[in-house]
Amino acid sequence: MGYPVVKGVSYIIAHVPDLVRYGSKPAREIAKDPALLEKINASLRSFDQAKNYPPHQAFIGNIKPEALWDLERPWFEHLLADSPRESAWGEIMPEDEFYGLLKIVDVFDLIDLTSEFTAIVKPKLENHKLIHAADLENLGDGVSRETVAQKIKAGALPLMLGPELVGCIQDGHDEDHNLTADILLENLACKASGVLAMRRALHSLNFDPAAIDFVMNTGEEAVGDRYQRGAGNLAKAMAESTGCYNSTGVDIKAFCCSPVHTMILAGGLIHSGVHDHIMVVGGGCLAKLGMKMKGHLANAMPIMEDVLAAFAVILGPDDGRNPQIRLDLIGKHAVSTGSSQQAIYEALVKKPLERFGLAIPEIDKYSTELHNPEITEPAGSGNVPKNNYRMIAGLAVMQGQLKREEIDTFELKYGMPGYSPTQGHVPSAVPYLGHAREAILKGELERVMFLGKGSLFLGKMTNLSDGMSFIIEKNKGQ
């Protein structure tokens, strides 16, 4: 049996300004400072801004990430012109749209959008490809302004668009901590992006659903109550909402490094004959919305954590064409590992290419956590990429595989700017597998090595590390 294959990788990003308000971060510094809201407000970019954002383009693969190299910065600054909505693998989507489509997944009625926002946005979805009669059914003709308010009083979270109130989102129990309104709008977040991506991963590969039986969410979010903080199952629930109705699903927990887990768990799952199809899925965290906005806010910079990022992969058995993905080069972070940056690199990248004889220049290009620079510098995070390849290189100097002159042209070479929205799990390697796949397929490139890294030290339960990697490269039969 062959190793499993990478059939297809979507891309959506979901244009959220008014919900930034929400992120953790921004929601702690509204409360002991109200008036900050109004300097929220009015440092959130438009969806025009957001869409002809660079890095934006590039995570949903209209233009590749190596080209960022040749845009000058600031990108918020140097916008594209005129950029398409969609793409071949995903989109980005408008705010109004986003709370159509969070209704639409709301199946416990905890989602009121007034009858005047309804009946602007629902012919917008009609006219979408992936939203279906059922959907609309679904979205209803919404509730008059006054049951918002009346709902808004009694204790339920505003959704706004700029100044206008269109819905709200009330608690799922009075006495139920685990299910108030504002964690069960980050559950919904992450399931209607999830749902979005995974809808788009079909309709890009003309993929039945029925065909998909297992769903692996990759998200962040803690979805269970009071008795059981966490249990899932948003992967199920994806799946429901997406028409994959022979599949069952499961929650991957693993923080940052949960989509890397997860492939790697998904693809042992198929080259062992216990599922044949399964989607692989991360919704976005809303959580993570304004999480650096001090920085940017300081720097008279637009908030630029404004979008919820999706993704969405299909992974099936070995089918002669696609990309395979090197089970017998799976790196892990033991618990033996240590908590060096250089222990962890020798972990994800040394020790798998030395049992197969690989150097590290042996591959072609390393994708590790994207993110954006643009995003992380002004928060004093500095350029996460930039310093994860500068490890890499310089662990390939200490093996003799490259001069230390060399280590300063390696990210060009190996690896390319971080682009990916801040999302958490999302930056963590897989935004790069839609332009890795494609790049196999052109006979571009031969191998790629994905790692990804968390920090569980933030559970307070142990102050290791977290990290895995694995390759794609080249079917045989291809």
Second form
Amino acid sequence: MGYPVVKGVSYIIAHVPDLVRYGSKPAREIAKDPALLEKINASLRSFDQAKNYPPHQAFIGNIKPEALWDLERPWFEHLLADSPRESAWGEIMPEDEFYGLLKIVDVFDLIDLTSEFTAIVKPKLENHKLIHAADLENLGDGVSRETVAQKIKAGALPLMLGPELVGCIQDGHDEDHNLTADILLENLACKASGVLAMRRALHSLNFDPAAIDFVMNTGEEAVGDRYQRGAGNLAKAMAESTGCYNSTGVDIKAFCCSPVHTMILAGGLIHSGVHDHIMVVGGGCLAKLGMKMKGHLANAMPIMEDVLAAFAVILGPDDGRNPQIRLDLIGKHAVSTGSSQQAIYEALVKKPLERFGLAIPEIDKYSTELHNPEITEPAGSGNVPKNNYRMIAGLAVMQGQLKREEIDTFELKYGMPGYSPTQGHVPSAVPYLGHAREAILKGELERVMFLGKGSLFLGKMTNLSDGMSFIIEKNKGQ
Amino acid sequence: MEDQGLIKKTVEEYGKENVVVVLGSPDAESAEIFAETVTTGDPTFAGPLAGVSLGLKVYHILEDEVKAQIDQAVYEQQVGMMEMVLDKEAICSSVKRIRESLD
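Could you present the same protein in the form predicted in complex with the partner chain, rather than the form predicted on its own shown above?
Up next: the whole complex, starting with the chain shown before.
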């Protein structure tokens, strides 16, 4: 039996402009200057603008990321008119339906939606192929506007749809700072978006949820209470809401590096026979909504961080067909590696390839952190993927595997433009997994390397960063 | 953002004449934003240095003046690859322009 395979991947986006105010940065800024909320509201995108935004269409898989190079910038002004909401792997969900989904996955009655809003959104969800009868039962019929207003008066957070109050979310405990409404909203948003991605992955593969043995969640939300902050297992909660009844789960925490760590761990668990089929999921990160809004507002741009993004990957034992994870070609940033960019790339790229006598140009594509530059550049964070590709090219030049003049074109041949929403762990290499799987199956690519990095120092426990890499390659069918 | 707070605190503790900022930004645009942040104030108005004009001396690690101060072997090991792949000229000239605009 060969190495485990990537059986299927899904990507979803939930457009949630009215949740931007609850992102960490906007919430802190609005508390200092309440007039800012009006400015934020005036700079939000419509659903169609978010749906037709080229990087979002690349994220859900309707266009190849490389196609973005041929589209005029800025992409937010050059939309792909009438783009579909759905793709073979995913979808872009509007805010009203996402509110309904939040209610559906809320098993503690934290969320109340008004009966007027519920009456409008219910038929839409009835028509959604991933929403079932039991979900509609969980959605219920809503409560009166007065009930919602009373709860907000008592401290619940309002849920708005444009100017309309459509619901609220309340605290989970009177004294527990880990169960306040804003934290629970973050956790529920991660759960709901992750569940949608998992259901998409199962549906697009026509895969029985009961055949999933284990769910591994890579999201960064700290689910827990006052005695165990961040204690987790949102994975199991997601498995429950996806009908993976034979599964348990675990959350893997490693900042933005978690998806790459988790793919490797999942591969190892399957290869060793501990589990048969594993789903790796990353739910959306509400805290990062509007994170770079000041840069966007200063540049008279729409607030680009108005979406939650999530992914799900189904991994299984070698089936002789799907691309395999080369568990013998893993790269890792060790404690002793050092923090210079050079040292990091040597550990993640050079070392694993060297072990097998492979040169950097023998990998067909590199998937690094794929942050959309249109979001990061106005805030001074530069073009993250472009810089990553230059680093890998530089490493190849230093080893005599590439000519110095090829550094500028390396990105075009071995990389892609950044297209992922800046949702922390989500942009970290995995957005390309679906495209890579498809291209390998079509014979367009042979091998793709995925590398992720994590800023561990943000947690104040170490000055170290982190990084891992893995390679998927064409299944030789042996 | 956190770095901005740290720089502000360092300046308050040691005085601005005793603080020099060395940037490692990977492109001219972000180098310029950070150089501006520690001189005239955060142009994106996002961090603690929004509207705070520190007027600090700012250099980029790729500038020859900085390189000359560092052991050659260490520089090669830590920065050599960056020096090769980044647009050194554009980065250095944008940081220099901001630095010299203070004089």
